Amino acid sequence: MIETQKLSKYYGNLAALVDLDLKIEQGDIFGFIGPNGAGKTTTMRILATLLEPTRGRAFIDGLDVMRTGKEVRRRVGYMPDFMGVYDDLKVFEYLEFFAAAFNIERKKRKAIVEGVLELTDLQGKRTAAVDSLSRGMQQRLGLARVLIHDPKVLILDEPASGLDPRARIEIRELLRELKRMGKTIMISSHILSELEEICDHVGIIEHGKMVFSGTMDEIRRQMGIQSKMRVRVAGDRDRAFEVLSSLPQIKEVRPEDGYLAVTYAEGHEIDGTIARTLVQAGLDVIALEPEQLKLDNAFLQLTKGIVH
């Protein structure tokens, strides 16, 4: 649904984007991550037809972004990191204005506006002045605006920026609903734990170059990460230590705050093996708690090129 091939953007001798290869499948939520100035917004603006690349190609729904910009814009809803609003308009007037800009027939506009207001839970604010809305409400209005022409693809640059925890949760649930509706979503954010919860795939970019693109499991495999499991048993913990240490998949077992911390190579389905082995040894398992690589840790390690 979204693809780039050797996409590059230079400002004089400054490289904002270098040979970016990216592929996002239809119906996926793709988290785009990187430090400030890494090239995230540049990429998104090119995909939204707002910026021309220096070289390379980009495609949305099979259409060349630079050669068929008008058709691409019909398929894309782009929300920048800062959304300007028209302070002297009411919410429904603001949305009707953009419906007209997208050449939606006048007789259909009211129903479409009411539909996106319902989807974004803004029905109660339809007659409120745009400048009276909270930051969270304005972000939801921004999403309502990009949905007005029912695009297949959503490109969202920091949609949760500056929101309080409740508003972030509401935006996250709305993104899940949009995925259920079949939308393909590309989203950048600095709130990495939330991206980890909703994204099918992530891409990590630094200095204009893609450092990694794939699932969290693929990150762990690429980095050679050894996963961990915390195990708690009733009774003889020393016996449990011996039993677990004998398993060939397990690299290390060590006591940790009343638990046994078990380290194993990524790729093994270990929880069932641990539970079965301990029960067969006559030990009662109280808890099995996986500890997997978190997105924020992966981001820090990959962007520094260091694996701890």
The other form holds:
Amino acid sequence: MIETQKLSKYYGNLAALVDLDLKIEQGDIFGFIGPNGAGKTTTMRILATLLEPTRGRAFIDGLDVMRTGKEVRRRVGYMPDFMGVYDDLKVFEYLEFFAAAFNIERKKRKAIVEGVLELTDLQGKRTAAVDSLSRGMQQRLGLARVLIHDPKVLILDEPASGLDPRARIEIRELLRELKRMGKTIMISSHILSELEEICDHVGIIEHGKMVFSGTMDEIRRQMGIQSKMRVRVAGDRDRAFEVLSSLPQIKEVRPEDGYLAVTYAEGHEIDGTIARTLVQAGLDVIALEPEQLKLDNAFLQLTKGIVH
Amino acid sequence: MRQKATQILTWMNRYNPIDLAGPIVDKELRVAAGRKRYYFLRTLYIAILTLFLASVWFSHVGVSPVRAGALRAADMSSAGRMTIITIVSFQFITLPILAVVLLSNSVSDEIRQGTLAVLMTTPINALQIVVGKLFGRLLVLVLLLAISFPLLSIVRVFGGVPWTFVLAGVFLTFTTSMLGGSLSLLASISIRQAYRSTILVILILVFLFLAAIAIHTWNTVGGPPKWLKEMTGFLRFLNPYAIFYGVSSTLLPGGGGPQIMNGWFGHCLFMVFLSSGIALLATIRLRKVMLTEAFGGEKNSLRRWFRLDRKTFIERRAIRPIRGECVIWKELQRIRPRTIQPFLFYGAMALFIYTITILVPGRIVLSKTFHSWFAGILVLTGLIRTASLAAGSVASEREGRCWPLLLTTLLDEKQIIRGKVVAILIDTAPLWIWLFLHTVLFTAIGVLDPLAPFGLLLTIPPGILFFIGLGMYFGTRLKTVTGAVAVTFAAPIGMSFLFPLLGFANPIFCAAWSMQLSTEDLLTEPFGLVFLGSFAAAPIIVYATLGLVFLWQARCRVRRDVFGLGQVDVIGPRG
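Go ahead and give the structure of the form predicted in complex with its partner chain, now that the form predicted on its own is out.
Below: every chain and molecule of the assembly, starting with the one above.
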């Protein structure tokens, strides 16, 4: 649904994007992650037809973004990182204006606006002045706006930034709902752990270059990142430390808050082995908690040493 | 004794004028004075002053050294006097306007950036902010004023100009700048857009200027009754432009005009008191705004009741359905949220003008001069409104970061520009209709020539087109509304300097001249029709062509540099 080929953008001598290759399948939620200035926003602006790349190509639904701007805009809903609002309008008027701007017939506009207000839970605010809304409400209004013309692709640039935890959870739920509706969503965020829960694929970008693209499992496999298990035993913890340290699959054992933190190589089914070994050694296992690799950790590891 | 001295020093330190203003003056001098636009304004000021001086000098002395010694000395004397009058007059006209521009964003910027609430958490009080802002920025003007001192001192000797005149000119300039600056500061507390407060205060100054002319004309031509004449003397004392006219006219060839050299000092003192009063009012108002910003207090209940508060008004009004083109609808919501607003404004203006007309004796309404002034003022008002709306129409969306949202819709460049142009025309239509109906009415009763309405029809539309094109173009080029509006106003002035003929045939003058047209004169005078032809052709061809070119350029720039990063981004015309 979204594809870029050797996409590059230079601002003078500054390379914002360098030969970016990206592919997002229909119905996927793609998390776009990177530090500030990595090139996320630039990529999204190019896909939203607001910037021209220096070289390379970008396609949305098979359409060339540079050559068929209007057709692309019909298929894309773009929400910028910082969204301005027309402060002389009410919420309903604001959405109706964008409905009209997307050439939606006058007869259908009211029903469509009511529909997106319901979806984004903004019915109670339909007569409120747009600039009187809280930041969270304005983000929802932004989402309502991008949905007004029922686009196939949603490009959301940090939609959860500056929101309180409740509003973030609500936005996340809304994105899940949109995925169920079959939308392809490209989303960038600095709240990486949130993307982890909703994204099918992630792309990690740094200095305009994609340093990784794939699923969470693929991140682990590609990076050969070690996984962790937290073990708690009743009784002699030193004995447990010795037993676990003797296992060949285990790389490191160290005490951590009353637990033993066990680091092992990715790809091994270690939990059964640990439990069995400890029981055979006469130790009672109270807890055995696998600690999954977090996206934050992957981000730190993947970008470590590259940031200047 | 030592204790007494320490007490005095402590007291002096506490009430030290610099300390009274606190660190704001320091901040203004360090930060604000270093801004790009300050450098630009200073450079522009010096450039124009030099241009004026050069033209005055060469027109009096010339470049040819063949004249006899005595004549040469007379030339020098005349040039010296005219140079001083030029410098002092130039400063008197420009510096108050500069003061208005420099202080127009003094508080509104702090409110927009959210730093006003931060200032509340410091020991700095509202008075210190007002005094600091006012004097911090007026110091920039004092430097500009000081630039001319050495020149004035030297040239004064050639022309035999009394020191009193130079002093009066400098003091009048400073106190008028102080008045303009304090008014601008007061306006910037309530008006968020700097260009709006600038226009408002400049209109007040223009009103004072016109009042000075009206008082002088009234006294010279007809002459009011005795009791009114005494009142006009008092009004003249309050009006800086009238005082300056009185002071400078004593030096002009012929030395006409009222001899009121002695009144200037009293007037300056009055202006200092008036400015201090306005600054005090600004302090009270600023304190209220600071409290609202910091604690989100309730807005003035009277304003809410009358729905004068914009947010309250929007929330209480009914939902307005979109009819016709959505861009036109949206623009009209922006430029006149209250539909009745322009009618109230023009109604008040009409009431004022016609009341003055009736009150003034001598059947002034039957003179073509009155109608010339009337047309000139209305066209000036209409074009100021047109230019500021055009400049703000795109720039406000860019400034408010709504522009990318609009560009990701299915609206193309043509629809966006056309919608904005039509909305501006709808907004200003009542003014043009009023002017046209006024002209037709007075043509019908025989005061004006039948050519007058045609003159207006020929000269005003190109002017509107020119200012719309110019405003739109700079709106697409500049990042802020204030910048776009300022350049839109400055460009025609600069153009008039470069091409004086174009400046001479500007739509305001042409509209005023239209009222003076006479078919009989045109037919009997040699080259009358040729004059009329060129008179009509110049504005139509030049202004309309320039307007169309700028409008086309604006359209081409709609999708360029969408985010104000300075790069060229074009996706769309091909899409």
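Each form is matched to the other, and the largest set of C-alpha atoms that superpose within 1.5 Å is called the rigid core. Positions refer to the first chain, counted from 1. Note that this is a predicted model, so its numbers are computed, not measured.
Against the rigid core, is the Cα displacement of residue 251 between these two forms at least 2 Å? It does, since the residue 251 C-alpha is displaced 2 Å or more between these two forms after the core fit.
Superposing on the rigid core, is the Cα displacement of residue 55 between these two forms 2 Å or more? After core superposition, the displacement of the residue 55 C-alpha between these two forms stays below 2 Å, so no.
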